[in-house]
Structures are given as structure tokens and as C-alpha cells.
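Consider the single chain below, provided in C-alpha cells and representing the form predicted on its own.
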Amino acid sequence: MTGVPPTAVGTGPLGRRRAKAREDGFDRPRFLKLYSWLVYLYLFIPIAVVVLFSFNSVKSLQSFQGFSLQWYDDFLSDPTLRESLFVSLRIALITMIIATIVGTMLAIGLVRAKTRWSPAANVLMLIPLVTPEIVAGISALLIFSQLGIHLSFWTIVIAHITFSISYVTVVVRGRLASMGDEVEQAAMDLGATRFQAVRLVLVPELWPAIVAAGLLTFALSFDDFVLSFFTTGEDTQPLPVRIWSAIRFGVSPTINAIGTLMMVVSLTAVIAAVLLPRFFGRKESGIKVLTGQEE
């Protein structure tokens, strides 16, 4: 191409066949889009169902004859069922402080720290997230019982927090991998000390993404069911235990009424994840923080 000038490339005949064929969409593979609904349909039909059969006016699962709140108010009638979403709100919501507390600090010790062992350190907070959340939960069990602990509300409390730290901590770092540490070296040629620079410079800084890594925690501990099944004891079951409970003696529409509400409120979480980032002076959207893509 040496000696052509650009405005020359692709401006035959055949350069302006391609350029026709971008402005009638005909380089561009239409399937893919009819691909990309049914696939959402397949993923989304299944959730509109039991949303729409919580509303069912009969006792039904088959045939839906009219809307009605009556399984709502039957769910929130019953005491149990209301003590265990009350206890599933409890659980979720140490989990998302304490793992909150704990993944930040991981990240930042993670990014900040420079030493050999570093990327070993990376790597391996890593582990958490790709091993099966059956395992995590049977391990869990199994050193709870080698270490004579008695099952209740604070071993699920521990395990959940035990496997949401890294999803804390991927947050928060993908976050402070993006941010120099000029500020912090600027604070402290100021006068401050190390923790004054990561508390008054740094911590803010990186509030967005640990306020979101923090509801996207409450979710994902909210429903979480194999941990919880795995740790439970005498203490009230989780939510989702309970579910699973009732299910065995066979599915009501009570039961879509509770999952429905479940979904709401998980729901909520992430997208208050995805939009506080707004509030705190981001022009980038909740969805980048969380996944690290923020500039």
C-alpha cells in the first residue's frame, strides 16, 4: 500500500459495493439478532410464568382464571414464613458488611502490595469463584463440625461471608487497578500517613464501586440456597431452605408468590448497584463499575 493515499483504499468499485452493502445492513448478521431473543426468551419465560401464576385467583399451576393478592397475603400471614424472610434479610445483610469490609481491604492490599507474591495472591482469591458452591458448602459444614461448632444463624452468616469476599474484592479491584496512586503519594508528601491516605483519599475514591460490590453481596446472599442448605441447624431455616421444604410436599401457588418476592428484592439490589454510582458524581454507568471496565 506504499505510495497510495488513504482516501484511495476503498474507493473502487468493489470498496463501494462493501460500503452500499454496511448502509443496507446486508453485512450484518440479522439471525443473530432473532438468536439473541429466543435466547432471552428461553431464559426470561420460565420467571414470567411464576410471576404470573403468583397472581392466579384459583389453585392452580396450569390454568390461570384471574388475578388475585390472596397467596401474597397467605405468605405473609404465616408467621413462619414471614420470620424466614425476616432471617434471610438478616443474614444478607451482615454478609454484604462484613464481606464488604473485608473485600476492600483484600483489593486494596491485593493491588497496592508490591511483591513476589502478589500474583500468586491474585490468582488465588480467585478460587473462590470458579470452585462449585456445593463444595464451598460441604466444606463448610465439615470444619464447622471438626471444629464442635453447633449449627445456627452465625454459621451461615460465616459461610456466606467466607464466599462473598471475592466477588468484593473482583469489584474493588477492577476499580483500583484503573487509578494511579499519584493522589495517595501526593497526601502523604502532605503530611499524611499511609492509612490517612487510603481513608481520606483512596476509601472515597473507590466508594462507588464498594457501595455497588456491597449490594450486589445482599443479593447474592439473599437467595442463596446451597450454602444456607448445607449450614443451616435448629435456629428459623432461610428462605430459600424453606422453600425447598415446602416444595417436597408439592408446589402452591404460595410458593411463586414467595419466589416472586424473593426476585424483587434481588432485583432492587442490583439495580441499585448498577445506579448509585450515578449519585456519587459518575458519569459511567453501575454496570462498568461493577464489572471493571470504569475509566
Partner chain sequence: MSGSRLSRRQLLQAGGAGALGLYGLGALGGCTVERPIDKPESTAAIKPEIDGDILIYNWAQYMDPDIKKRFSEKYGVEVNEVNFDNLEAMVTKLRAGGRYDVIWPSTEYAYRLQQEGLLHRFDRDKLKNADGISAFYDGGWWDPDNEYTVPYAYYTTGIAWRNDLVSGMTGSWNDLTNPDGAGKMFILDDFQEAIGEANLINGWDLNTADPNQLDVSKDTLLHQKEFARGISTNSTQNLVNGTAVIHQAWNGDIVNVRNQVDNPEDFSYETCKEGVPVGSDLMCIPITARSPGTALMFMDWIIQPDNAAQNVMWNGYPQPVDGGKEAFASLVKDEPSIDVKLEALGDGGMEYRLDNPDDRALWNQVWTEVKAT
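Compare with the form predicted on its own: the form predicted in complex with the partner chain:
Next up is only this chain, free of partner chains and other molecules.
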């Protein structure tokens, strides 16, 4: 799945003296600023093209002739494309829920359990992150064929979950590693069982990271093409697979409308990932949680 990678876990002293460092020569960086804006430009030009041409009044990707909503209308009036959108959303939702639960448990186990299997589990968890997606797609196709499982909605979901667990684990573990187990210990001293300590103390503490990881997973799954391509079967194909078939043979600006709509959905998930942790009483934003920048 292309998208935001989980970054290396860790904490560290943030530059509290950064304000002072501002007088440094590197800190009046006109060149750096210009360079950064050029990179932003490079990143956003194609996006602008997609959005602009999704409103084009003619079937051209070369010239913009006027504003029209006809490509959105095309999309919305095609029941199978609409169905594809719902399928993509359902896959992403189920992936999010299951991968978040399994991934969070794995993160807790990796940090808290010190068995001789933990190192192996740790390596196992990291492998999907460094495996090219095509390999994951092929291996999923092989195992489903081998077991005689018809390729369907659920095979896509399973492949997505498999690939998403590690992302969740890395993000949640980043938060967990920065927390001590004192509060849980205190809760247990007060008579809570271990299970209650997890439910009432640990999970609420981890909640911002869990929410952020879940929404990240949602966005990754919603956008994924390669895994879906290998595991899609008789059920309605998710949107990216349909986009692929369509752009191999001519293309209509409907693709731009679909791309724009998908961006809106993913962005909603990401913005929620950034903002939601605040609603859980945490001052730092979700970006810190996602990039492992917890203090």
C-alpha cells in the first residue's frame, strides 16, 4: 500500500533551545524556503490537474473548456461504479477495525511481554513493512488458490489486514514505548485484575495512537491498488482496480472525478487522524502520534 510509512519509533529530547538556535546561519534560509516551496509545487501540480479536469466540460485531458459536473454525474449515475465506491469504503472500514485490534494487541504484547518469542514476533511484524507489495499480492493469491478459497470481497479484506497490522503495531508501539507501566501497576495494587488494568488504564492511555493508526489504515486500504488487484474476484471490484482497467484502455475524465472523490474521503480520514486525538484530551496533534514524535 502506498502511503504514509510508519516511522522509526522513539522518543528523545526535543530541541527546547531551538528558539535560541534561530540566529544560526542555517536559520535564515531563504534558499531552503524557496526549495521547499518548489517541492510543494511539484507535489501539488498533478493534484491540481486531477481536480481541475474533473470539472472539465469536454472529454479532454489537454484543454480546459469550461466548468461542468458531468463527470461526477457520470460516476454517480453508474451503479457499478457507485457500488465500487461502497466496496472500497467497506473494505477500508473492516480492515481498519480488525487490523487496529490485532495490531494494537501485538504492540502491547511486544512491549510488555518478555518471552523468548518476542524477538521472533518483532521480526515477523516488521517483515511486511519491507516486502514489496507485489510479493504480498502474489503470496496472498497463492494461499487463497491453494486453500480453494474463492477470490472475493473477503480475500481482499484479509490481504489488506495482513499488510496493515504492522503499520498499526509500529504506530501504537511508538506511544507505548514512551509510557511506563506505573499506572497499571498502581491500578493492580488497588485490586484491579490485569485485564481490567488493560481495559481501564492502558487502552485509554493508548487511545490517541490507536485512533490515529486506525484512520491511517483506513486511508491506506481505501487507496490500495496492488493487493486488491491480485486478490479481487467475483465481487464488485474496489475503485483502484477499476481505475487500473480503465486507464489501460483509453480514459475518460470520470477517472479524475473518482480521483477527486477518493482524495476527499482519504483526506477526511487523515484530518480525523490528526484532529481526533485532541478530543481525547491530548494536547499534541495526531501527526506527532503518527510520526512517533511523542514527548
